[in-house]
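Given next, in structure tokens, is a single chain: the form predicted on its own.
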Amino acid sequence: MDVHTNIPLKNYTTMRLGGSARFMTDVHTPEEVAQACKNAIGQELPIFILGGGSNIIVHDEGFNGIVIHNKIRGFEVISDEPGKTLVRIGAGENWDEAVKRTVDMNLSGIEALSAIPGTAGAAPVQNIGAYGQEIADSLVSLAAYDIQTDRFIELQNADCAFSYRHSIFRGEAAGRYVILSITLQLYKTAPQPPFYAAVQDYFDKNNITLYTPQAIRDAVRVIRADKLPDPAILPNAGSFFKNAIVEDWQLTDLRQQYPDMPVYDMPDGRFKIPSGWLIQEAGLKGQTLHGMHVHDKNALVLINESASSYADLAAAREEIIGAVRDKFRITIEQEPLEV
């Protein structure tokens, strides 16, 4: 297990910003994870776990500790019953490639999460979701290394405290666990309507009436390619802001002023308002702020057009948040994690 020094983290993140890691090492097995963490603790070094780098923002000063690059692979069917299948996926597996493998097996459950960048181990951290599916809907359990207790453990779905774009890994247990693999329960039955509006529109326009996991994956990939720029070509971190969540009384007030505002019901009785719509209505869609371009097709996405520092990104972010707050009295929140 080699340890490298002074590694520019902008080369490992899709936003292409930020300083260097003091140390970095690749890990390929749970045992290497444990050893790397114990070594870091012994040297009193902070630890950061890196996956695909698509949902993190690095500060200009970099990370004065060790970045552990999770490259644990593996894809295994661990249970196959008449109507459902359990699969275990290594945390370092490319997420979209793992989704493709399940769709190739004609399994349903994560097909709408196609084309989301990053690794399988990162999926539960922010409870990734798109087009009507969330990882929380399919995740049964995950294997992890507990840095605090130096133990390999298994966490069940309920232990993760999933909510909208959130889990314990972003909350009270941030920095405690290294996810090693995830176990998902997927189904052999065909996906059933009603589908997410954008997916149904795609089916209608293309006269698709045979609903399969592959059909949904194909639709999602086309939709995402149109709305979300490829980070390999245009540096970005995907959706930069979470959608806004409001209470009933807030929605009542807002609808009086903005009757055409798009709104989606949440399971907990609150309501979700697309932050992209809020940013667009605040007049910022297509604008370039401090070198960060608000994507012309999806105002949730910030593209690093010419920004050279985290400070540039932070200035653009605060300007966008302030404009939305001034117009709607809603404070939108950043989605990517920060290092």
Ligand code: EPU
The other form holds:
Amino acid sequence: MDVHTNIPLKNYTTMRLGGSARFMTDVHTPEEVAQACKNAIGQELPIFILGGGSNIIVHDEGFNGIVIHNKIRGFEVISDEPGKTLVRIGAGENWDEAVKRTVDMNLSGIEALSAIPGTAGAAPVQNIGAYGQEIADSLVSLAAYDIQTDRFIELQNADCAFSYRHSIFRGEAAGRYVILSITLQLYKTAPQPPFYAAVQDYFDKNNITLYTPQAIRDAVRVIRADKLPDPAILPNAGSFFKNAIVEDWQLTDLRQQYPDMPVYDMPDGRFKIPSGWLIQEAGLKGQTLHGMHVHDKNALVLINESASSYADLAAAREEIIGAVRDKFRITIEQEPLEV
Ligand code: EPU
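Compare with the form predicted on its own: the form predicted in complex with this ligand:
Entire complex below, previous chain first.
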């Protein structure tokens, strides 16, 4: 296992800013994960697990520990029954390539999660979701290395405590597990309407009435390409804020003032208000703050246009949060994790 020193993390994140990692090593197998973690603990070094770097923000002082770059590969069908198929995907696999493979097999379950940057192992951490699907709906279990107990374990869906853009991996168990592979249950039945409005619009405009996983993947790829900047060209971390979640009484109050505000019902009886709309109505869409550009087509996305540091990003973030709070009395939260 080669260990490299003083590695600029901006080269490993799609936001392309922040400082260096003191050490970095690639891991390709569960055994290498365990070894790398044990070495780090022996040397009292903090550990950070890196996937695709598309949902993390690095501080200017960098990371004074070891970054373990998860490169565990693998894509296997582990059971194939008449209506459903279980697939196991290595944590270091590119997420969209894995989605493509399932869609090529005509399997349904993650096709609406097409074109999301990052790795398969990172997908459960923030419970990736888009266009009507969440990974929590398909994930049966995952294999992980428990750094705390030095054991290989399997966690079931319920153990992960998934909720909107959240799981134990960013909550109470943050930093404890290294995800090695994920097991998904996918279906052979065709996707059924109702579809997410933007997907249905695409179908209507293109006269598509045969609803296949491939048709949904194609629609999502077109919609995302229009609304979300390609991180390879314009540095960004996808949605920079989570959508706001409000209680019934807050919604009633807000609706009186803003009758046109978009609102989505949550399964728990609360309501989701798109933060992109809040930022737009606060007048910041298309503005550049401290080198961070609020995307013209989707105010939820911040593009690093000329910011050179985490400090620039933090200043822009605080201005945006402050403007939304002043106007709506809602405090929006950052979505990407920080290193
Ligand atoms: N909207 C505006 N102005 C904006 C952005 C959005 O008015 O600048 C409005 C839209 O018109 C629409 C509503 O807000 O009425 C929701 O917009 P959209 O459907 O584009 O979704 P989103 O809330 O902006 C969320 C996810 C995306 C996911 C899409 C599609 C979060 C934080 N973001 O975005 O996920 O692709 O839904 O399902 O939940 C990500 O997490 O990185 C991500 C891209």
